[in-house]
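Form predicted on its own, single chain, as structure tokens, below.
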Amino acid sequence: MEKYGVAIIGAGIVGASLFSELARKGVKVVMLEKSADVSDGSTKANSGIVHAGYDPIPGTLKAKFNIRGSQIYPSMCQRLGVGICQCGTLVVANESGREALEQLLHRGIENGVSGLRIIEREELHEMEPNLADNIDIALFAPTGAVISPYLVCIALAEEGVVNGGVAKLNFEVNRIEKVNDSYILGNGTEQVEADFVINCAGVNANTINAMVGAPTFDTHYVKGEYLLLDKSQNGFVNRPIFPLPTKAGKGILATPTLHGNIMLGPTAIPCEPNDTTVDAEGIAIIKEKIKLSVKEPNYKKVIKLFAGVRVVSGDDFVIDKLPNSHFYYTVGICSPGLTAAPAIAEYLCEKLVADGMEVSVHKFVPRTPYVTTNDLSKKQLKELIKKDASFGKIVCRCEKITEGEVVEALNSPLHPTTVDGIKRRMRPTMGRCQGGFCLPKLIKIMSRELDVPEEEITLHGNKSEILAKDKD
């Protein structure tokens, strides 16, 4: 049974963002995962927002950690080596919203929010061309940027482990004990030990708290459907648009993606916790809203339908220790959980060293982005083709993917098995088609690669095979 320092339960933004902060400073860290892949839960499906911080209660965690991790992101995001689109964010209203605006503006200043103006119409119409015709005024926040979550969350997690962390995936951890001053933690077959344990378990935070005796909260879980449309509508706008904020939540919004697509949503249904079901209600909502913003988007051109889930426990994040215990939580971090993420990581990181966890002086050993071909020069690929001819051999048409660039993810240092793995860190299966052209060679890629029969290749994991075995 391995001992480590410290032990993550949970590898979402949260838990990654953790997992690479303490790997940096030298401390043995182990991350465990009950999915095949980390980014698995709400982090994979979100809106996939920076934002400024002009939202929440001043005074809250969620105040303070938004505006702290919205300063983290743009250097931290150079570091790793992923794209961040810093095009600033604008709550868009008519007339008659002028004062609620004012009062957004009002309250970003008190959180610390830089650069945040009111936008009259001549000016607010020539920067986003297919706003709602009724749209008077907005709030703009230059800071507010968009990222791809999974990638920042797969990007975090390979750090952590190239600069010594350990990742342990489809790890559902069932048992906490303790004994002495360590922690033993188990999932049925396999345990490991940790002087500190950081629960980051999301939607099962409560279920993880309770197996240590650790309080649980008062929980309800939000889904929140989107529509993805195609790249072709690029450009519809030009940065996240929102309408007024409600008690319900930040509304309808309409983004571009980092990669070039057009996102709207979400919705804010009540939910089961595993509930990512998209229904004709859902949809109804997001068309009926998204008129409150811009002009009526190109429906015809929508690729795909998803929703994700959030949990939310009261107004506020919850961040504390079991007393007496090196025992640690994280409850409820929902929006802007995405942009807090890296505050939090470096919040919990001072507690666990004032708490006596250990670092020691460590190499920084920086993570290696993947190669991506649509951004090399015609002269740069031709090179790149030369020394590895699959390089040249497109997989996915709709992204321009190639083999080489599938091999070399599933290379990658936390050697994802699934589809969905390879999806969200290539892009093949998630453009036009969704997979009808590329899946078939993907499948055989992955199983010549993975050494696996072709049958055994799954979508995500736990029992979600795409191919049917022969009977006989």
Given for the second form:
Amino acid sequence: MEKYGVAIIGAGIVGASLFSELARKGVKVVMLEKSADVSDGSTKANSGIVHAGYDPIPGTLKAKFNIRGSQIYPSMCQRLGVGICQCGTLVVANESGREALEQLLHRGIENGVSGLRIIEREELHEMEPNLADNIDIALFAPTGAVISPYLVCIALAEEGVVNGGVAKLNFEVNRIEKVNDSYILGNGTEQVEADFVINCAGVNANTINAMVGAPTFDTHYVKGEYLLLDKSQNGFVNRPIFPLPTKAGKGILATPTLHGNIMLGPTAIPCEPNDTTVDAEGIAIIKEKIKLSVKEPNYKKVIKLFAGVRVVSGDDFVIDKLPNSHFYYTVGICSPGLTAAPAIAEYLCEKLVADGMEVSVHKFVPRTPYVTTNDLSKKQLKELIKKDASFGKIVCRCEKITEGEVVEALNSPLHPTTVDGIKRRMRPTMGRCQGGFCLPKLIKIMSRELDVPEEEITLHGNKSEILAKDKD
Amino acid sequence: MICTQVLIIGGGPGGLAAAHGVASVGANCLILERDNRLGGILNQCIHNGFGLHRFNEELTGPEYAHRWIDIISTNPHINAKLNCFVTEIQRTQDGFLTTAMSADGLLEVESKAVILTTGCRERAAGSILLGGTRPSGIYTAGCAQKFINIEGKSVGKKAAILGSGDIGLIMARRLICEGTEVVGIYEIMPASGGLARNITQCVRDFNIPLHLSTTVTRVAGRDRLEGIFVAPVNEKLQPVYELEKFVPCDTLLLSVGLLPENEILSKFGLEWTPATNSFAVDEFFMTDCEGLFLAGNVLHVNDLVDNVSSEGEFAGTSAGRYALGELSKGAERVEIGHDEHIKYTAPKYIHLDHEGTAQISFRVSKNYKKVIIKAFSGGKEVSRKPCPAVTAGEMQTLIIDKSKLIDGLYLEVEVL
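Given the form predicted on its own, corresponding form predicted in complex with the partner chain:
Below, the chain from earlier opens the complete complex, with every other chain and molecule after it.
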């Protein structure tokens, strides 16, 4: 049985951030993920925004880690070689919301957010021509940014791997046993041993805590549904546009994605832990609420509906340890969890060091960013195709992804095996035809590279095969 | 750098006929095809019914494509390159500079004229706001067709089909022939939008239940599709959720409309026509951008490939003449008017140059029993076509002798 210093349960943004943090410190770390890929839970389906930090109540963990996280992100994205769009964010309101906006401004200043300012009507509508007519003022947070949440998570996990960490996918921890001074974690067929266990299991955090007798928390689950619009709508808004926040959350926003789509959502509907369905009701709510902030979006250009589930526990994050043990847990990492994750990882790492975790001298190995032909100049592209002709063969016509890039994604450090895994890394099937044209080609390449029959290629692991097995 | 008089982007039925058209007026052309063979979507349409108008025969898709490939392959004016994906079209001082990606590197083509014959794509689940989960087993009908007919794969055991356009109907029959059970076809409209012959030959002959005024409200299943929820719709096409019921199946095919694949032209600032989801053209199939032509499904979605070919051929002759400097210029361009029985016309504009003929395609807004289609200019009737029955699904065409045009052109449907 392989012995590790630290075992992280869950490869969402919190788990992956910690995984990278520890691997870069030379810690012998393993990350155990029940799904076929990292970033398969809440991390893959949220607004993809690095929040500036004006929203959380001062003094909370949410405030502390939000601010620190938003400071970490720009340099972290640079280190990882993934994109970040530092476009700032806007909270918009009409005149009657001025007081509430000023409160947000002061809360932000108290939390230590820099650059916040109130923007008046004329300047505002110049910045964002598609705001609703009755919008008069806004709080502008220049440190707010847009990222691709799954890409950041994948990159962090890859960084962990290239720095010596081990990521085990399709490893659903169903038993944790304390033996002497270490823990044995099993999935029914395989076991790993670790000195420290960190529960980063997101919506399943309580289940994991219960395995070691750690406290379980009063949690509830909130579904956020989204509509994704075609890239032709790029420019509808230039940065995330929030309404005034309410008790229920940050409200339904319109935002550009890192790759130039427009996203509308999320709803905030109480749900079961794994209910990621999109309902007609949710779509109606988005269409109704979005009017408060922006002009009518072109719904004919919707290309995808999706939903994510956030786990909420009280008003703040829960980050703690089981007393007199080496078991740590993170519970209720809802918004601004994506922003906070690198800061939570930093904090946990300090705690673990203080708790006796072994670190060693380690020479940092940078992650190799993917070659994306879309970002190359004509000259660079010509040279690349000359070197490897597969970079001249377009597979996905909507996003212009070549065979070379698909193969590159398949050979990336985590070795994704699913169509969604390739999609999140390289974007084939992510565009306006949603795979209608490229799916047959993509599956053929995957089958060839992975050396498995096409019938065994899945959309997202488990029993999600795309083709039927026996053809009669 | 490759130089050609006319560049044709897309080697499907529109592009093949366009090449023939270009060559017929003595100009030369190059076809850039993104796939590894010419013929486009025809290659996966192994059913018959193609070519009745063009060749007076019922051909399969690949056969129809090959008729055209045979026609052009020996023509010295026509070249074609496969596996070339056009990424950019730029306007230059005296024409166009087009960039394409291929395994041989980046290809740059200089041409006087460009004809876009890139066809259309299918609407996917997102574009019809189909809710529920996101399992595997949901395909657009054409994607399933490619898996089955080109790749020799099976897409599922028990399928439902949303939408009763021609592709949906044809795929229902195809699935049954491949051993997949078809639990039903669901159509939100009160009538199928498919051709009458397909309703008979694909649905009735195979006893496939066709549920009209019914839609799929959401899908279920976490990994693979486990079933769909269906509900009848009211007169506003809104589902009646009280009557929603679950239909178990592991496959859902979507045949919910086609969209011209013309995004590559978005930066040209061309006039957009919402009724066709594409750009406006004149009777030469030329857009607002001089030398840039559109034909076939990238211009408006056709129901018969024969129409696509005739449009392509016409666009080809126009583009060829344009490249040779023979297309007359300076004549007044007027918008083709029409009454409320007509949804749109393609072309949208016509020139009062009094030379030759123009082919006007259009669709009526609903099904009519018996009508006369009439064209007027200067208050005088210039063309008429009595029709025993016209449906919203079937494209109509009218040939106009341009020498008869006085001021404009106005189309009317007289309902008898």
